[in-house]
Ligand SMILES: Cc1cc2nc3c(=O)[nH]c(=O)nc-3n(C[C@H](O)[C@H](O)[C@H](O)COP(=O)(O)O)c2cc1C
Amino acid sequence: MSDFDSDEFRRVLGSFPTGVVVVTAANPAGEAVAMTVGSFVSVSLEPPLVAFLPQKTSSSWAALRASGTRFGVNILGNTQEDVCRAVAKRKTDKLEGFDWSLSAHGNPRLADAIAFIDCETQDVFDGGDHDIVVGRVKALETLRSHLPLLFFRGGYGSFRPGSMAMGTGISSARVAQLDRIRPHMERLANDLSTEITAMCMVDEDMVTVAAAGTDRRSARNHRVGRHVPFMPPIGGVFAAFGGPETEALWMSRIHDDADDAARRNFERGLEAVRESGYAFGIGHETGSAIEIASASGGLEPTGEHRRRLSAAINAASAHFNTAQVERAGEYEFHSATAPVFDRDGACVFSLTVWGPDGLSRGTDVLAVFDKLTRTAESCTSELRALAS
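How about the structure of this chain only, in the form predicted together with the named molecule?
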C-alpha cells in the first residue's frame, strides 16, 4: 500500500520537466506509425543505447511493435507543439499534414525535428504498467538549431539558455573562460537591471554564447546561440581589437548597398571604438529591425533570412559608433559593447549591455559605458589569472 494516490503520483512526477520526442516506424504496408513520448532517455555511450517507456496498453506502442524491430526518434523543437498534440491524440494517419521523409534506416523523420535517431530494438523490459524499450542507435543527426519543446506540469514550453556551449562551435577552453567571466556579467546585469550578453567569433560569424539578466527585448526572444554576420557597422569591437586580419575581414564584408557616406561612417566608427574602448548603437528602430531579422531566421540564419539580416545591419550604418554622446543630451540607447582579452592579449569575447526603451539621459549612457568597460577589464584580469 502507498500513502499517495495516482493523482498525486502524476502531480509530483509532473514536476520533472521532460523533452518531447515522436517515436516513429513504417509498418509493412509502408504507412507511418508514431507515438508522442516524454520518457525518452539516453542510456549508454558504449554500446550506444537509448530508451523510452510506453504504456503496455497503448495502441500506438502496439502499432510500433507490430511494425518490426526498427524505430526512429524525432526530438521535437519548440515550433512543433502541433505535431506533438496530433500524434498523441490521433489513432491513425498520425503524421498526416506534417512534412516527413524516410530515413536511411526506413523510419519516418519529421522535417522540423531538431534531431533524429535511427534505432534497432535491443530489449524490452518489464516496468510495471509500462514497458522499458531499449534501442541500439544505428545513425543520428542534428537537423535544426531551434530550441527544444519541453513538457512540465501538463503544459508546454521551451527554455531560455543562460549560456550554451554545445552547438555554438566554441572550444572547451573558451567554455572554461566563459565560466570565469559569468559572475562579472551577472553583477553588471543586476546593477543595470538589463541583459548582458557575451559574444565570440565562430567561423567568421559572431555568436552569442552566454547571457545574464533580462531586458524587455530578450524576454521575448532568447539571444544565446544566435549567429549574426560579422559585418559593418556591428562587431566593431572584434574589428577594432581582433588584429589586422579580423579588421580586413570586417571591411571586406561591407554590404553591396553601402554608399560612400556609410563607408566613411564605418572607418570613422572603427577609430572611435579604438579610442574609447567600446562600441555602441543609438536608435531603437534600427536596432529592433536587426533584432527582428535576427530572431526570425532561427539560430543560424541562412539564405533569404541571412540576406534580410545583412540588409537590416547595413541600414544601421549611421547608428553605430557615430554619435557624440553629450552629458546634457537625450538618446535612444540601444546597446554598448566592450572587448575582453585573454592572457595572450587576443580579443576572445565581446560583452554587450542592452539599453532600456525610450530616451536615456546622456549622463546615464556615459555611466553605462564606464561600468561596461570596467566590467570588461575585470573579465580580462580574470582570464589573465586563468592557467592555459
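None of these values were measured; they are calculated from a predicted model. Positions refer to the first chain, counted from 1. What we label the rigid core is the largest C-alpha set whose atoms superpose within 1.5 Å from one form to the other. Compared with the form predicted on its own:
With the core held fixed, W354 shows a CA shift below 2 Å between these two forms. Once both forms are fitted on their core, the CA shift for A338 between these two forms remains under 2 Å.
After superposition on the rigid core, displacement of the C-alpha of V20 between these two forms amounts to 2 Å or more.
Provide the structure of the form predicted on its own, given the form predicted together with the named molecule shown above.
Partners and other molecules omitted; one chain follows.
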C-alpha cells in the first residue's frame, strides 16, 4: 500500500520536464497514424535502441501497434505546440493540416520537426498500466535548429541553455578543443549579454559547432549545427588566416554576378581582416536575410534553399569588412568574427559576437571588437596549452 495517491504521484513526477515527440506510422491502408508521447528515451548506443511508453488503454497506441512493426519518432520543436495538441486531441486524421512526407522506411515525417528517427519494434515489455516499446533505430536525421518543445507541470514551453555544442562532422580532437574554449565563450557572452558562436570548416562549408549566451534577435531558434557556404563575403576569417589554398577556394566561390570591382573589394576586405584581426558586418537587414535563409533551409541546406542562401550572402557583399567604424559614428552592428588558432598556427575556429537591434555607438562597437579579439587570443592560448 502506497503512502500517496495518483494525484500526488503526477504532481511530483511533473517536476521533471520531458521532451515531446510525435510517434508515427502508416497503417495497411497507407493512412498516417500518430500519437503524442512525453515518455521517449534513448536506451542503448550499441545496438542503437530507443523507447517510448504508451498507456495500454490508448486507442492511438492500439492503432500504431496494428500498423505493424515500423514507427517513426518526430522530435518536436518549440514552434510545434499546435501539432502536439492536435495529435493528442484528435481521434482520427491526426496529421491533417500539417506538412509531412513518408521517410525512406515508410513512416510519416513532420516537415518542421527538429529531428526524426526511423525505428523497427524490437520488444514490447509490461510496464504496469503502460507498455515499454523498445525500437531499434534504422535511420535518423536532424532537420531543424529550433529549440525543443518541453512539457513541465501541465504546460508546454522551452528553454535556451547557457551554452551548447554539436560535435557532428568534426573530429574528436576538434571536440576536445571546443570543450576548452567554451568557458571563454561563456564569459564573453555574459559580459556582452549576447550570443557568441563558434564555427569551423567541415567539407568546405562552415558549420556552427557551439554557442553561448542568447541572441535577442533570434530568441526562438539557435544556430548550432547550421551549415553555410564558404563564400564571399562571409567566412573572411578562415579565408584571411587559412592559407593560400583556403583563400583560393573562398575566392573561387564568388557569386557569378560579381565583377572585377567586386573581386577587388573582397581582396581588400581580406587585407583589412588580416590587419585588424577580425571581420565584421554592418547592416541588420542584409545580415538578417542570411540568417533567415540559413534557418529556412534546415541544418544542411540543399538545392533551392542553398541557392537562396548563396543569393542572400552575395547581396550582403557591400556590408562586410567595407565600413570604417568611427568612435563618433552610429552603426547597425550585426556581427564580428575573430580567429582561433591551434599550436601549429592553423585557424581551427572562428568566434562570432552578434550585435543588438537598432543603432550602436561607434565607441561601443570598437569596444566589442577589442573584447572579441582578446577572447579569441585567450582561446588560442588555451589550445596551445592543450597541445603541449
